[in-house]
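As a starting point, one isolated chain is supplied in structure tokens, in the form predicted alone.
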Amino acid sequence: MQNYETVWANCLKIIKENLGPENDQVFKTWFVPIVPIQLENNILTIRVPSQFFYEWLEEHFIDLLKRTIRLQLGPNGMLKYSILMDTSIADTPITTNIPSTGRQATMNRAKDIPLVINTDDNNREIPNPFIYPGLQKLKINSQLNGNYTLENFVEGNCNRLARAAGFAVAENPGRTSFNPLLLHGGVGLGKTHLAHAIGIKTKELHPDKTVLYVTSEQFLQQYVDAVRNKNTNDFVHFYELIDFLILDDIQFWASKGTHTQEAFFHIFNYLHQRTSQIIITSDKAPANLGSLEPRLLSRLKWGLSADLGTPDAETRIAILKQKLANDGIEMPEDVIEYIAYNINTNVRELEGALVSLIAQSSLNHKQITIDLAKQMIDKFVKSTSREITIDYIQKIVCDYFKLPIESIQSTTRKREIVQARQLTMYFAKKMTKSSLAIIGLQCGNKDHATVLHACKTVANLNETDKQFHYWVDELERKIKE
């Protein structure tokens, strides 16, 4: 008579041949950790790891673990799962219904739960056995930073598609096609508020959800505990228990092995299919990733990818009068202009310069003005080159002619403001990466015919024209400082 060992080893050889050399990993993570422990009145019975492995097994592997036990055992082979649990959540008894003959097993959370799958057709469907009773209200840290909501975060053209993705995902956490979510930009540019934010809103619409923030670094480090302590199956289980799950960074994982990986990847697809939402943040885009394995990369791409790009002038001038507002400081506002066109890096910076020009201010005892904003920049900030936009170049044309700059917005053709209009589209031309099309949008909404003209009047008064020649140089050097 066979024993359990042998008759386990030959299905595992059975199922490798079935598998092929090509599907040697999916042999190693779904069959190689898996434990017989008995075999009795034809019913081999395998202990898996978790029940999230269980339901795995179930969903892809039944047909062959079918055909395999019938080889081994013959038609009326049954295998039996025993899932072991947790053993420190709770003692309470679990009962599970086994359909394939209608007896109960009763058995304690700290010890194995059996399950059965009948090798019969017409009795293959498996009710999900596991209740937890009380679980789902889990009191943990969110780890949410409280200043970090979407009220505080301002919204421009370069974010705005992950805001808006963001707040649909907080009214309805799983239930969008926005799962994952995940949130990817350069250093700086509010990824990780974002994300914070979005949890928060959640949390606030949703009391009931379970909400975590993990930074990828954390995550990592609690798993190589867990293995260190032997208590992977805790670990594992905890995070199964999250309803709403947002990872920060996962580019931190790209040098670090697969071992983690391969956890997240598991706990990705229990939660994702439990329609438990999940948000995840990364400074490359999912195309970047590369050094991330496949699978996790494929399952990042499952949702919607949303960028968060530099913030244009306008946004960063926002964002300065936000973070001044929260702070109840006052600013003179062409201070707040200067500092948000000579930083154009990322948000971070541009908080720092601010913080800098008023550390400056209050330690020496100095009025906050135009001068000592350029003296911190110079001092602070020398390696930031300053993004010249045509807003930028339209605030230096109409200040020098002291013009408001709606004046070249207007249709109006008085003369003066002709020459600023004509200026500004020469100047943009020349500094800026724009099209002529944008360039006359933004100038009075003139077509490219009116711009290359424009340019082609400075061209020729540059050479001609003493005075305007003049104009054009300190313009020039303006615009450069």
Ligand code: ADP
Contents of the next structure:
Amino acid sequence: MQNYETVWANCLKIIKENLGPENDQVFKTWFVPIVPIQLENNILTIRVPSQFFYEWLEEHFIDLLKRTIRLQLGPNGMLKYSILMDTSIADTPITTNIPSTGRQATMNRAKDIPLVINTDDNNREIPNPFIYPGLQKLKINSQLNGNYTLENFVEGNCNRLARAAGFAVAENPGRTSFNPLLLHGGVGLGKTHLAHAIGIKTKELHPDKTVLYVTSEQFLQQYVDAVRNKNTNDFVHFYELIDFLILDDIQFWASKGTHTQEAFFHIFNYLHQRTSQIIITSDKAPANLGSLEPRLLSRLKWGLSADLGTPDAETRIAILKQKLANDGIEMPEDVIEYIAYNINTNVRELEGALVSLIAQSSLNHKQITIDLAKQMIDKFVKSTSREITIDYIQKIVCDYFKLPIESIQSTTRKREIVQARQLTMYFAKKMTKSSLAIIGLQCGNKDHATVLHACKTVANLNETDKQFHYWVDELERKIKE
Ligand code: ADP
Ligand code: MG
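Return the structure block for the form predicted together with ligand ADP; the form predicted alone was the one displayed.
Next comes the full complex, this chain leading.
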């Protein structure tokens, strides 16, 4: 007898492999939150966080899920969803059967895959008893920063899902399953920017909505003041009139503000019931917010949690260019690239480096050159030793041989390109922690055996060929520089 947890763990492995490392974000968002709950009569039941989530899986991953289930449970294996209902804390299963057999799934699933959804009598739409006739619409200052727009928020793999979810929320506040929308990610990766941007877009599309941005720290302070002035009722009522509430940095409440969290918990429930939209940001993933009140924490898991990752080199370059364009400043391309490749921690530092460089150059009347950038960055990142990445190595190797960076990805067998590709693989193996498989994938979608072969070839040539030895030495120095 197979155990459901093992079966699902195996499924996850297959899914992860199929999606590949470039879709790690997709994997984290749509598969990691799934909880296996039962395996009976060859039917695996998995629990998904919301109806929307289930629909998304159906629309985008049905083929993959079918194949995976078939691999694990054989041709008669079935998958059943249980959907966590939002109306109570208890799970109320909605079950949907997807036979893993059957014809090729197409988007026209109603025809091809029998779908049974038993909604029980547990209705998600709760009538709103709180709309009083003549209730005045509140006019408040939204506290939104007009510079943080969606248009200014550069899109990359690291933020695509969060950005798309944000856009969906702005179009349809409170009416998607992204409620609450939890944006999480490390410091300086754009949570606050994106949260403001979603608020601004919402106001643009729905001018009648009352949008409010507040930091968790401000909220706590307001609550403490309200308690002191004995007007917590007013405080709570004020928040209950908001249609679109953005609460930034909820991790600030960890291990403190129990009463504040309780007040927010009640406000949250109220707003959620009347389908007001709630956006919360956190620099920790929900799993690492253990020191928040458990009741509140459970609410955060109701909607969608989307993480913001570290931008890749291409996105970093795009962000720098956009900032420069906004400020009307010209900067040589190689300097931009130099900054982007050397500062890979977060966007805030990237911006900081850019601003320092501009300040340096204008204060000292110096031209912005690579040398100036180098001096500045040496000071800037002295303590944080730079991490060498595969794309950085690719860049150094391609620059050295004056090849376009895309050539590494191409399938060409031209000698000079093959050589550059092999050198890249060799240094990636030697100087990064990446596996052979990952290196292969990033160097033109090659398999691990090819990478291994490349490493051996370079090592051999390095010992036997003078010219090659020179290249290896030079490149190694440049990469470490
Ligand atoms: P967080 O709240 O996650 O700590 P912020 O939203 O304050 O980070 O972002 C730090 C800085 O980086 C801000 O100035 C923001 O405008 C900028 N930034 C972050 N991500 C992006 C992006 N994708 N495009 C443009 N600017 C960005
Ligand atoms: Mg922030």
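Quick caveat: nothing in here was measured; it's all calculated off a predicted structure. Residue numbers count along the first chain shown, from 1. C-alpha atoms forming the largest set that superposes within 1.5 Å between two forms make up the rigid core.
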Superpose the two forms on their rigid core, then report whether the C-alpha of Gly186 is displaced by 2 angstroms or more between the two forms.
-> no
Is there a C-alpha shift of 2 Å or more at Ile405 between the two forms once the rigid core is superposed?
-> yes
